[in-house]
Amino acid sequence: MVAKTDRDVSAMAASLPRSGIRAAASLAAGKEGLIHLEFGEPSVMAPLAVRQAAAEALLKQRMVYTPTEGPPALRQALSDKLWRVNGVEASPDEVFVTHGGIGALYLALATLLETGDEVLLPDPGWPNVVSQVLALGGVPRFYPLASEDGYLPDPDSWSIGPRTRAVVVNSPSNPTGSVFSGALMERVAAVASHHGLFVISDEVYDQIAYDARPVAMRPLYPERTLAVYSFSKTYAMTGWRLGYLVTPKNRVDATKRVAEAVYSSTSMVAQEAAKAALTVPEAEIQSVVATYHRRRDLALDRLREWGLYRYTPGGAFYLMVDVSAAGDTAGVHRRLIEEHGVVTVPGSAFGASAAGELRLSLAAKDEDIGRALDAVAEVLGLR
């Protein structure tokens, strides 16, 4: 017989907020025929070469444990990709294969934070990072992003105190799709350097940009940049759960210690698929990006038609839509599901400053995006 205790779970676990994205999906669970715009889920399959490499590995290789930091061949291929695509010079020893991009973020934070350390986070921003900071005993501090500024930050206005340890930046951004200019990245680096901060640069959408190539942070601030990447978005490999962290060499050992404690190593099947993904021709990638670009423009045209246009996302595949005129964003969210079969995410899932907004994923099919925007307009009484 198990003795009764005053608590069944830790205070940390009990206090963590639920992901608003997952909560939105839960509201739609069990309903058929819905248009799903809540997840950043590419509507295409992973490239054929990726799927073939995985199938061949399963058939011909014995699936075994791999090095915690990832196999040397994959880390070399990632080092080559970083230089070729991102202009980032990083040796294979500085590239760490992780359990998805979220695993890279966790390792970056876990090797930095002591209890009470503060991390500057974007608002609106991807909510999982907030939970990670809390789980590690850190203190989230938020810097606001506004639609009238294109959801771009002003680093000179950041409130930086004696316990501020790091700042998280995200370009191209989830949830806004904003892309930092080179000049803005330089300002981030200058402010971080002046205050001795680490920069955790979330570059998961590094190859999904429309108007200008995203600028990487590491070349501007190599000594204290931890850069996060993923196979999920560019290669439509969300379910393969593989990402990578680029970290200064003097942090590799600490990163390995944390990874060993949390997940030991990543999937060998996913690693074989990832090696194939890195050989996919650039033209194939850009063809998919062009599809996202077209969907963005389709969405913006509809928003202009109803007077809802506010900004142009420069990358990723998301759009924030202002529904504050309805007065009850949660109510709009529920009505879209119940009356129109459209699943979005309330802006409050991404931060207090986005409480009057909805995030829509533009990774869905053209017709689904059109129908979803029609539904938003109808709920707002605009058509």
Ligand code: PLP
The other form holds:
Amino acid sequence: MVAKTDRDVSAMAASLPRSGIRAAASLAAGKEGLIHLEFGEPSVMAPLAVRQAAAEALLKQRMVYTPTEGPPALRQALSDKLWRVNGVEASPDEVFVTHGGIGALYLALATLLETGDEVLLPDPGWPNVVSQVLALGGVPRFYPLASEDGYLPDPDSWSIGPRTRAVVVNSPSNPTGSVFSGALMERVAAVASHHGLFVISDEVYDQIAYDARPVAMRPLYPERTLAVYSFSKTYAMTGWRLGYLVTPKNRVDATKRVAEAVYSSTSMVAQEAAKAALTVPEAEIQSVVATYHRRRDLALDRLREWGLYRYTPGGAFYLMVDVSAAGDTAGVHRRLIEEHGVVTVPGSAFGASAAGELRLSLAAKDEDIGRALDAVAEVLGLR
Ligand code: PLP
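Given the form predicted alone above, what does the protein look like in the form predicted together with this ligand?
What follows is the entire complex, opening with the chain shown before.
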């Protein structure tokens, strides 16, 4: 008989942080009639063409294993999209179809890190990537983003040591919605190149921007950029779990080895849906983006009304609201749920520097966003 020990799970697994986003949502579990501003879910269905393509594929084709890196036709279509939409030149060989954007991030890190390697990460930033670094034996090092700077980094202030292997940048950003200018992307590339770092450029919100199209990292630093994209946000396909990594060709073999170990191939029905997604007219995508844009403006108007305006998010569909005046973000978060039925996420879920803030998702109905911000003002004693 095997002796029972206290080592039924690894120390690594036991120590990984849980998602603060899910924890925030669990406070609202079981309550009805709430305004949900906690999840990064588009509020619309995936385009009809996507759903039809998937249904047809399910009826007519056997769903089988596909090549680990994705089928050639999809990789060709992605290579075309990268050029058309992002100005990124990448041969189909350099495009790797992954299990969501999160899978692309994991493959990027897993093919890069040795135990003890440091990765620079944004604070606030999307928390799952921090857990990935920890799971791979890496050491997260954070660079701060402040609302006074529009939540944009200063690459010249990054503390880069001999163990620093990579920097993660995310534009447009979750949780802030900030978008890097072309000049800032160039500065990131210059600093990374100077120190020989890899840039893991998380561009999963590449098509959700309100002013100019976000600038891609790969053309600025092709030799060491690992670019992460996803079908989740642009096409409202979060549940289909499909993304892609764009990697220099010399890393494809290693990427395939890790992917084979972890998931062998992505879902074929999702791949069929993805091919259809790539044919969706730009106007259809932009009409959804226009809706987020309108909601952002509506939210900013409300913030100005209550004297809470701090910065203007240029993309994604998130907004950070400073509630530090209350001195107790957890209390504000709880009161918003209990007294006003409004669910948000405390900024601490995204990093220590955002402890006085709440993240609101703008993927809710216009009137709900207005009501939610009025509730924030009320909890802060401003109305
Ligand atoms: N990167 C960022 C910044 C995100 O916000 C998300 C999802 O919320 C992801 C990556 C992962 O995307 P996916 O749903 O495609 O795994």
